[in-house]
Structures are given as C-alpha cells and as structure tokens.
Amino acid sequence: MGLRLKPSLSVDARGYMCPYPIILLSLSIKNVDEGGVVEVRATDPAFERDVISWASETGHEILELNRSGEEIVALIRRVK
C-alpha cells in the first residue's frame, strides 16, 4: 500500500452540482502555497471529467482521482 499525501486543504463539495465543485476548487487552491495539495470530495457525476479539464486548462497537477460509489475524491497539487 502506498503512502497517502496529506492535503494542505480539504474541500467538501458533496451535494453540489456543476459548476460549484470546480468553483470551490478554484477558490480554495488560491489559499495553499505552491506545491500544496487540495483534496476535493464531490458527488457530482460530471466532476471527474470537469476536474481533468480544469487541471489541463490551469496547469495544476492531479495527483489522484478516485471514485468510490457516488463519491469522487481528487488530490490536486498547486503548480503556480
């Protein structure tokens, strides 16, 4: 079993639908230092696709993206 990164900040976006999980992530990532990790927990089925697009557009790095039942958990490293 691998070591799990400890996020600098956790965002609970469960129960929110598009575009709110990405908006919460966008606002939250500004509150961590470069290299910091934000964990987002969401239940919006579109979040998985949306966070991949968002990271590609913003240059931040997705470290983990997992789905367990209805919950999606993403770990994103702030690159800039």
Contents of the next structure:
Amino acid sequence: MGLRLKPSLSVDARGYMCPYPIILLSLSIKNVDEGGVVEVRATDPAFERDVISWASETGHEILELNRSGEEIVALIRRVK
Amino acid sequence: MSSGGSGSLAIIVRSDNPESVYPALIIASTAASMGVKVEVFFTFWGLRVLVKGGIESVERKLREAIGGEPRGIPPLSMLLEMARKSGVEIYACSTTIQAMGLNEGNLIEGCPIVGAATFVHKHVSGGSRILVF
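Could you output the structure for the form predicted together with its partner chain, given that the previous block was the form predicted alone?
Below is the whole assembly, all chains and molecules, this chain first.
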C-alpha cells in the first residue's frame, strides 16, 4: 500500500439506497477540479457494482473500492 | 464499455402509482448522472405527479402500501430535485391538462407543456430509447 490518497471531497451516502449514492457522487464530482478525488461512503450493497458501471460510462477513474462489513468506500478521481 | 456517456432516453409516465413514478425517476436521474440526455413526459394519471400536492399524494400512497415509512429510498420530492439537478427535463402533456380542466398554474414549477409532435420530433425521429411506466 502506498500513501493513503487524500480526497478533495468526502460524501456520506450511508443509509440511502439506489439511486442516492450514485446521484450524490455524480453531483459532488462536479465540485472538485479535474484530477481531484471524491470519497463516497455507502451502505447500499448495489453501490459496489453500480459505481463500476457509472465510472465506465462517465470515464471517471475508480482508485479504490473497498468493502468493510456493510460499508463500501470508493475513491474516484475526476478525469474530465 | 467506454466512457463519455451518450445517447438519449425518453420516459413516459402515465400512472401516479408509486411503482411507476419511483422507478421512472430513479432510472431518469441515474441515466442523467451517467451522461445520458433524459426527458420525462408525464401524461394521463402520471400528470397528477406534476400537479401541486401530487408528489405528496404519491408519497402517501407508498407509505400506505408499505405500512409505514419507506426505508432507504429518498422522498419523491428529493428524487425529483436530484433528477433535475442531474439534468433531467420534465414535460407535461397538453392534452391531459386540457382533459383534466387544469392549467399551467396548477403545476409545480419548471414543467413545460408539450404535445405529441414535440415528443415524436425529439425522440422517435431522433432515435432515443423510450421507456413507458
């Protein structure tokens, strides 16, 4: 493991189901500069797959995607 | 699978039942967040959602169906706001408005009234994917 990436913005979508975590991520990433990193915490079990699909469509880069118990944490870099 | 987000999606909502309205707005807001151009056209009983107080009525129906507060799902008002912030455009059907004796003043803000020709021109001729709820 290298240095822990420091997100430019952290958003908490815990307790909310689809589509909230993805929409929150989508709206939040507009608030960071290109190259900036958004951290999303979610408990929707679908988020783990959904964020991969979302990134694939939007072109943003998933740097980390970890699950710990019910909580999923994703670090996404704004690409454009 | 590639980046860039593309295409357009037209969603027709013709019912004000929660099982129509919620999935329609969930798909709409999610698609918009993935770069898809999305328009939602509310017609017949679906138009009731856009009448002032209509959102609360759909939320009430869902609570009654579930027998309590729905867990995890955002309130419909919030879902609609998120959809709009994500770029979803909402349209009201002119014929339904006339049939129900309504006018623009009865509707919530920001719902242009259009007819079938606008829909066909934008989506059928334009090759959008179309979903009906």
